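Encoded as structure tokens, the following chain is the form predicted alone, with no partner shown.
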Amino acid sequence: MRIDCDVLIIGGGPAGLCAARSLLGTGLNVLILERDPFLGGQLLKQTHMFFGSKEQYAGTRGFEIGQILTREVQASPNVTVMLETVASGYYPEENFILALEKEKKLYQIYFKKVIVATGASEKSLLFEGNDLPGIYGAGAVQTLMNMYGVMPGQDIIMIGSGNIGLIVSYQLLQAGVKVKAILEAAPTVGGYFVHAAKVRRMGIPIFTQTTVKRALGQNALEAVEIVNLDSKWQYVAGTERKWSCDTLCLAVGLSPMSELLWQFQCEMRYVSELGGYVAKRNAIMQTTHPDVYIAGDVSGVEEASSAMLEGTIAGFAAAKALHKMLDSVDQVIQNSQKFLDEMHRGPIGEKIRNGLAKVEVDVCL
């Protein structure tokens, strides 16, 4: 079955359903496709307040601002919405996208610009025993207990204290679950410090150049053998200690998902920084593929909120380019552009400043 529209948004996470927004009342025919049987992404999952400005919802939590955004895009006449569909493929001799809906129907979507926000996926760790029941990632884990909940376990064991980590560990406690310790391979707590500092608040202590080597367990996860790090990231032997466990949870990093931008052969580049290979943009979120923008963590694994500014950004440079201009969009695109360098400012922001210099470009070919 074909399918027409102006703009197409694939995925419909905080920065799909902010480029949806920018896109309302602007006569223009948008789509989202979004592989999950509802919008609002990783909003959903969280249960936090949101920092920052009024802007980006402060004081709000994930999940209310993942409810007021879908609310606004759905109640919206000129965006059509298809759930549990998901973008399997790019075909450039017509230029459509191809579509598998859960039905088993396949559609040819054909757009004149295509806003990918399509998310990432969880990294794991090789270690021995990594297959054994009773070890998540931490997607995993706050899909169980924040949309589902279910507990994961009772005697639980983080690994990795950026954000992600810390901010689970703490939902985990506030669900009645033991968090033992959370253990960090690098040399110093990857997350913001209010974070670190309330799990060290809530008794939980923070291990620093220090890993899990063995997941021990006959049919389920019973134990790990944890190990320290040398300034390497070597194994130091006679370091090795023992503890029980029924749960371990991965928070080691997100991976862009981006295997339709390389269909549309969109330069890319590995940054390790932003998570593995990202499109090279410009300003507007717009690729080396004129037609193509990206936002959110397929453009580089960040915070919901920078997700939700790059797609404001990007929904509104689409509709400029479609010649839909609103009174107020360059000044609107501005201002995010304005918020988002805020957000990459001082010794936190220093990684995405690194990553994003190496892949921001003036115009695109």
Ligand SMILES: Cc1cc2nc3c(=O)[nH]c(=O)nc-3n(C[C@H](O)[C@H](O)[C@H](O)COP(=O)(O)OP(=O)(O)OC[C@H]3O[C@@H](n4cnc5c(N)ncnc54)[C@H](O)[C@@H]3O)c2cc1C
Given for the second form:
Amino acid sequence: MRIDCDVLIIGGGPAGLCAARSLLGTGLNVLILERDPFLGGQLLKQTHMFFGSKEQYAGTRGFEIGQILTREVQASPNVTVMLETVASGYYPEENFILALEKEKKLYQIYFKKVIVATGASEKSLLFEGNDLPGIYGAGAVQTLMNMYGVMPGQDIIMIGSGNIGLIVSYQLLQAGVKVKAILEAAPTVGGYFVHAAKVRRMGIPIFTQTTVKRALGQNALEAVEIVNLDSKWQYVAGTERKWSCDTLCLAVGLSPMSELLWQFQCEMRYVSELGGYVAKRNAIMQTTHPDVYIAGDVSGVEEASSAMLEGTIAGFAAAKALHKMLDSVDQVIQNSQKFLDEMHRGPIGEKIRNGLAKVEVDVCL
Amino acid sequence: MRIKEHPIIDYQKGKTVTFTFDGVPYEGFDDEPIAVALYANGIKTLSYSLKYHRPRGIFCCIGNCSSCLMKVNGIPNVRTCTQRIEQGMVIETQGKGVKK
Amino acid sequence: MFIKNGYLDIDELGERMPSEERFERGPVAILECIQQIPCNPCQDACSRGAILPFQSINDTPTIDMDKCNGCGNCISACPGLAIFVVWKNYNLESSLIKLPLELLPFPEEGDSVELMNRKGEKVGIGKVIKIQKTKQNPKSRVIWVEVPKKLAMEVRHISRSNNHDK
Ligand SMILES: Cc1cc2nc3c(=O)[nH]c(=O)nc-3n(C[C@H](O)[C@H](O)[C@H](O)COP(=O)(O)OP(=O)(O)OC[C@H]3O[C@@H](n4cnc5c(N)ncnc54)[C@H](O)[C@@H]3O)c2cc1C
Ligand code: SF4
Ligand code: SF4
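Other form of same protein, the form predicted in complex with this ligand, not the form predicted alone:
All chains and molecules follow, beginning with the one already shown.
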């Protein structure tokens, strides 16, 4: 079936929802595709109060931010939401997105502008036995316990002390699951100190320069062999030890889900600071394909606060390009850009700043 | 195992449904994916890999990887971490009994 | 070092450590937030204006200890759970600490609880004096716990003694 819209938004996480919110009241016909049965993306799995700026709802719990944004967008007459619908490919000859609803119904979706806000997917780690049941990405652990109230295991070891590893460890404690330890390959804790301090005082040790070497078990995970790392990230011989556990949670980073952007033939670049391949873009989140905008983790793995700001910018920019100018549109875009710059200013933002320097261009088209 | 009490979340559960896994009946809720319902019943091994017959469970739980493929109502390769469980579903381990 | 261990040593608190003279005057908030991160909800949490406005969202918070009366309202506004109130001279033998808690089971007033330090080590037994709920954050609690005076700058978490193995 054929559907026509003015602005197509792929992904209903914080970035996609904020993009939609910018388009409220423009009279433009907006369509959101979301492959999950609900809107909110990553936000729905977050039980903790969010970081960031209060303008982006910091201090509110993640899932509540998701609910607030969802309500705003759903109440609006010019936005249509299709849930359980995957954008599965772009067909350049005819310029449409092929979407599949509930694994059954196919749609050709024609659009004037598209905002890709597909988020990121989890990375895995290479070690012997890493395919055993009981070894999951941190996102899977969150989905099980925070969305569906199911315990991922009884006795968990976490790999990675970035914010996700620290926060998911804390969420595990809240769900009543024992976290044996957090292992970190680097010499220092990766995430924010305050998150680390939280789990430390609750009794979870963090071992730096330590990683998993092998996973052991017959039909599912029973134990892991862990090992110390030297300053060149090599195994220190003789430091191997076996720890029993029924679950190993990998929180070793995310990479942007940029498949659609490749299909749009956007100019892509590998930027390790941003998590992988990202599209070149200008300050209004427009890629080298003039009709394609990006926002959120797909444009560089960061935070919900920045995803919301980028979504807001991309939404207003698309409205402007379609001559649905609110008088203040340039002002609004500039304000969001200012916030974003401010967030990136500190030492934590340094990595992101370096990454963005490699993909931000002054003008695209 | 299900989480009984949580300091922050009030879990909303759907209707109870019964299904079978490798012939044995189990219960789940109709608003949860197949793999989640199996997990809640302590079942972690969902399939065996084709070539080396290694056990497989979920990995990403959001439909990105293919670690959770199972046979559902006779149809193989169903992505059980996103497909929701329904009353009377027949779920089978995929690749069980395949020789190395 | 906090960045290596995930907990801070008291001297890393620097100016955030109240003077003995300030402790004499009653309860005071200690903001154990010493790393520049993009976070700022605490700056609006104090109605007395004791937490000073940020120049940049990446600033670490600054507190005016003369304005702070130790009410503890800011505790549940902090997503880092990094704010504590210490009333050093609560009585002759003990201090009172107000700390955030989002874990079940919540203790009851009068309960005796295990006291944990920043490393998660059990350092003693204390008594819950009061449980404070806030409107803006109804799911978490601020626990007022009485601790031996020498542990006033040590204790940062509690656990119910009957299930400390959990
Ligand atoms: C444990 C954890 C803790 C975090 N804590 C914080 C925090 O305290 N503060 C903070 O600011 N950030 C935090 N974040 C980060 C934040 O959640 C993400 O940066 C943010 O959700 C990114 O938003 P997004 O919209 O780009 O992507 P997502 O939220 O991932 O949303 C993308 C959406 O797109 C959908 N989608 C993907 N592909 C398709 C397709 N082809 N068709 C249709 N739909 C598709 C997905 O289903 C998803 O719903 C945390 C993240 C994690 C994992
Ligand atoms: S304890 Fe009370 S007075 Fe002191 S900073 Fe916090 S809110 Fe303000
Ligand atoms: S709200 Fe908490 S974590 Fe955030 S800056 Fe203030 S004290 Fe630090």
